[in-house]
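Just the one chain here, laid out as structure tokens, in the form predicted on its own.
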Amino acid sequence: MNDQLVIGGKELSSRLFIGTGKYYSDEVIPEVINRSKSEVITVAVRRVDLNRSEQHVMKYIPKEMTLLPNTSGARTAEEAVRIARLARAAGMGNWIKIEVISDQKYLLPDNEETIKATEQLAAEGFVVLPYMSPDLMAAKKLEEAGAAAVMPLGAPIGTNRGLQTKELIKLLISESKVPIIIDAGIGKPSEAAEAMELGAAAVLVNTAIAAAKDPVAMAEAFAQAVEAGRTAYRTGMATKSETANASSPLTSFLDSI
């Protein structure tokens, strides 16, 4: 049955999407990608360096990964929307994570200033994925603003500390009309599939895989947790109760004897 994801128009396979940092080498992240089967791949601008193209990460993706730069350092609207104008220039296509974080103890999106750079540039063309706390009421002027897709935080960024915010995730993915992509704060494969367990159309996974002492065999470990969430969500799941329920009959069975 066809379970394809769609995102701007773009049908996708899978439901990982991962990241280009922290690796002790960008030379592994062909075969991270290979076994990870995942089709997006973000990208901070700032890591590009945009006049010389045949010495920055990007030389390591294949053309075929749908690019999502992100907006990583912006601390404002204006900032995100100019580092993604520079994205496109530099031929990075339309997608754009946007980032504005202002905190530097904590990371925590500034939801106001990203609802105001999702706007101007989804009107610019741009499929605009933003990464924001999980506020339901934030979420709904992401989608008005134009948004392809809301990125809410599990937890902290580069934590590995999971789901902390699962109820309020639970709001977003209930309530939302757009894919709902978990990003940040996931840190093991069983929590990726919890994530996908919950309803969540994907996962973004970067720190937990590029950290790992084997990141190739992590994201074939995560690849495999993603598709077990999402088949274990479509089935239909049994329901949970506060009483035992006996898995075989118990009636008058030793009687008959």
Given for the second form:
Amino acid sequence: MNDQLVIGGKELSSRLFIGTGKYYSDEVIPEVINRSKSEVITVAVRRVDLNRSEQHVMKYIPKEMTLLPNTSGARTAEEAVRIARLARAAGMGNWIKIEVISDQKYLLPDNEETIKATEQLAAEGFVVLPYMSPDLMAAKKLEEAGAAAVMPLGAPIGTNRGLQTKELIKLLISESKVPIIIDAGIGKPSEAAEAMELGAAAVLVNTAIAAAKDPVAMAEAFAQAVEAGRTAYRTGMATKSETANASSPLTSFLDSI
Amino acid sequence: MSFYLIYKQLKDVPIETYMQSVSEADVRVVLTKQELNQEDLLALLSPAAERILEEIAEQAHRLTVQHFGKTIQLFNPLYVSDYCVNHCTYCSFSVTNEFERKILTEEEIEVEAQTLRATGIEHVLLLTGESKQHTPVSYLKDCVKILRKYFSSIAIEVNPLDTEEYEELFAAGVDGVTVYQETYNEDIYKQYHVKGPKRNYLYRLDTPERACEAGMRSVNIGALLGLDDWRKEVFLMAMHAQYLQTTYLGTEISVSLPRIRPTIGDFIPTTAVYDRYLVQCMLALRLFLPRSGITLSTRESPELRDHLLPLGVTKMSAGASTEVGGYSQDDKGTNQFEISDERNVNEISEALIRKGYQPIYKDWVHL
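For comparison with the form predicted on its own, produce the structure of the form predicted together with its partner chain.
Complete assembly follows, chain above in first position.
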């Protein structure tokens, strides 16, 4: 059965988004892309020489990939908007992942500034994917501001601590009209599978792949986990119970009649 | 508020006694924690921790890769003037040292910038001796105007300035400030800083705060290791960094661990900071400040720099010159200190790649 994710009018088969930061060498990125089966890749605009886009990481990204430039380094909505415009002007497309982080200690996103930037950039025609702290009202405001998807964190960036914000994310998944993509914190394939089982539309994984001993093999592991989690979600999982249950406790008497 | 208030409380804490009481088992407990407190930091700097450096190093390596990946940002200093009005007993630029002083003209800065940029470096640290008379803010702004054409990030290491002056420079395109306290020990500070405005301990101590208040994106602090007991210095520096990080959430706070290098004159460091101790300092800082950048300069030898890479370093200078006009002029100035790693940018990049690290030339865009 067709299970494509549609964002900004683009149909995506893979629900695993990946990043380009933290690799020991950019040369490994093509094989990571290949084995992850990912179709969306985020790139920090601040690391790209916009005057020479053939340089650095960009030359390792196949043309068919959807580029998701991010505004990492921005501390305010204004800075994020300027970075987004620079990325578009440099030919990086019109998708943008808003990252507005004014806390450099824990690197938590500033939801208020993120909403402002989303509003502005959506109005300018960008496909905006904002990274945010999982707060339901903020997520609704992002949706209203024109976000194409909302990207709550599972745990702070780079911590690999998994879905620490699970209960809040569940609310976002349940109440949002736009896809919820879990970004940051996922450290293991099993956590990606869990995110998908919860009903997340996709996950974005960078550190757990880039900092693995074998990033290529880890990319494949994440691809499998995301697929497994999605299949489990679509199939519908049995509910948990604290005690053992007979398979048909209320109607099994019928068999003996 | 000023870190000075915290410093006054900390300076009378019996640090040595506490550190002597720490056991290897205590240090191992610290290694199980996610957030470290002041006592944990002291444990990591204690003599007991020296005996289990490898275990601490494993943790430091894991944290560094987790937060920064296997990447090292490269930058280089660009000295535009060696005029200085201070007499610091450990520095070649000291006003008491007699040598022909230089200050670059706009044309010379342009050539110097072009030469440095041609190496691929995009992050530059603009340096001067400390003389507001010779290198006033207006001169620095002229420098920045030129450097902006070539570099994506411009930090400064100049004489401490007022908040408004930092604001002016931020508006002109400066995004970072480096300032070393040299020694946190207020009691001996004046012995090393014999003459000049640098004698004002408090004004220097508050400099990073003024830079943060002015909106600088990054502020780098450090203690010059060798002027006082290194354990105390690194403890206070880490507390200073933590204070800045907590108070100024928007500014990236990073730290440096410069050791005294040979200079003009006959200065001999008061305390020896052996390689083993430098490693311990770096590991303690990485565990205490897991997301902070740690800078390693060309003061250290190539062999040591290569070995320090996995332990917490995130930024390195490469192919650095510590002389005015050092990249392009035949008639260079006097170097501020002797560098130890003389490899050029390419050689350092290749060494990083061999070690499994990616050199990062650019990590910011002008806005």
